[in-house]
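Coming up is one lone chain in structure tokens, specifically the form predicted alone.
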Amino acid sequence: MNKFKTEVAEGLSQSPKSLPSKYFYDELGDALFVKIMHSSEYYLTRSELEIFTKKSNQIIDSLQVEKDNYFELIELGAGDGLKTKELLKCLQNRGFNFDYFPIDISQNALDKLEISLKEDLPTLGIQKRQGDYFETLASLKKSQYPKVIMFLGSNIGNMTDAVAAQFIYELGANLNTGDKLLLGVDLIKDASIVLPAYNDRQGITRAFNLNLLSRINKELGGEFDIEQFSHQPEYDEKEGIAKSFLVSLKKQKVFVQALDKAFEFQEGEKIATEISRKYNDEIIERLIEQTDFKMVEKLTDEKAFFANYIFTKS
């Protein structure tokens, strides 16, 4: 609560004024994501699916762990593991030894994603953790066995390209010689693809966005009038980066108890809240180009709007 309460009062109180993204995740914000990723416009979970349905025993092979040797399989921002889910049935089915550590931002969302595995592969070491992906890197080290990371669904592109190298860095830094990285990618590509996704006629996305909010409202006694804020997303082609804003529709002051503070907005100011980076080889190359990381593998689905990048670190 305390991060959460710092993070919001910083983030409006600059200019421009901006909000988090990882804040959407609260129980109702896991739920509009769940139906986000299965709404037709969104390309990006069913691309990657694609890729972990036909793809995971190539992923296996490409990632050269040893059956025999116990490895820790770590996921961050594990969600509801739908990809996932695949990628475990083949390692299971082929005899590897490994347990799976999921990793999230969400409580909620890590609790039900035990309780499905448990009922899928009721097998399996689970070993889940709660917090966001730059807590977790320091202790990754404490254990010495070999590691597999896996960052999927394109989560990377929630990040600036200098800060999305820096953790990447981090991250290397933490592992070990041969531990491998799954870094799933969406690429850029034409608008007309792109800002649907972000922009769902069922107006999910708008929900989504909005609910970041009602959590003010909620958990810090914010007194946003949710109908005088709008869902804006912005695709530049060019730049293959896709934003997602919240425009105020008036000039207005917002009053947040738990800051002791009103925020004044100005008629068709925009709160930043989402980035959504789209890569291509050249972008990739760069973020990892002062890190011990090498490329070794790239899976993309058929009409290549989404790859996974698999990395060892040398």
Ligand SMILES: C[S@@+](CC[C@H](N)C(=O)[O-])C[C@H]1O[C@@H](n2cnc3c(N)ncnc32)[C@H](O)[C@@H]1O
Given for the second form:
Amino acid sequence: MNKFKTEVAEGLSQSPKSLPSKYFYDELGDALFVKIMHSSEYYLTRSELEIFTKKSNQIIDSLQVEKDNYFELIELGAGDGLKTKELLKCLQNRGFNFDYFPIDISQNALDKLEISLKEDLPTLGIQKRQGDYFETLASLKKSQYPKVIMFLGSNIGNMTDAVAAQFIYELGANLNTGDKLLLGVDLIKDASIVLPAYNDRQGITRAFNLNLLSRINKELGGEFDIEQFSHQPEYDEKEGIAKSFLVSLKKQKVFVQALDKAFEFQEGEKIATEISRKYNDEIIERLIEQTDFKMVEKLTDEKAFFANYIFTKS
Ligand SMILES: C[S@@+](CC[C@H](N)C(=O)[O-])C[C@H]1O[C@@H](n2cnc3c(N)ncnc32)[C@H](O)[C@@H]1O
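Switch from the form predicted alone to the form predicted together with this ligand and print that structure.
Let's see the whole complex now, leading with the same chain.
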């Protein structure tokens, strides 16, 4: 059974129901996410792009990579590489010796990224890899070159704190002393700023969330009537976690052919589709507590909406 099928079956059979957010990203999901990134409400991309535009030199200095020593720049969940390109340009201009290794679950996102990088940075060495980044951690050990791992866009916030801590631990266990981690995270702030980022006026996040059901319809012969589900974002500033749900608008049964199974929904029943954790220094410290990572630097945008932390593996 393919993984999508298994995980949909598991997620819709449990109570409360859930679907993994990594399945947002098919061709349509990738395009919708790029639109979200450019929406006026989605401050995350703008804030991190500001850091990369204004402070790439500072990032490079804090990464302490040596000019003549080849290193691997590996990005987990690279997406369209918008912010990364700022850093790549700066590294090339300063004459660093490296290749770029984008990893993404979406082959479509990787192919598009490669095409745009070849246009913008024709001499860049690119080695793309399709896969779930959880499953690619062990392969990092294969090469002994110095490494810089980038995990941007607050992607880590899609994991629960326990999973994120385990992920960072495993990442560290597959790196060598002196390797670096550049982690981009969204900072805890008022609901009036956070919530609209997951509920833009144009309805792009709504379409992005509902696309999960369309994907089940397309790939697994699902019979979801998209009109009978609504998009519901929630955010509790104290907890610091934005959550997205799909809510059944009526009592209904939905058959999924590939699973040969019908799933029952009560009116108002929720499917949890994504969490987006927001951070502060204390939460970050807790994440790396059990690992060999030490914090080297923290850079923020002017409004302090977003932070890029740099860690070194001791
Ligand atoms: C929210 S987007 C962010 C993209 C980019 N990091 C940025 O900051 O703009 C998440 C990206 O990670 C990819 N992704 C999500 N879950 C993944 C997983 N488990 N393994 C590999 N890639 C994943 C998606 O395909 C998408 O390109």
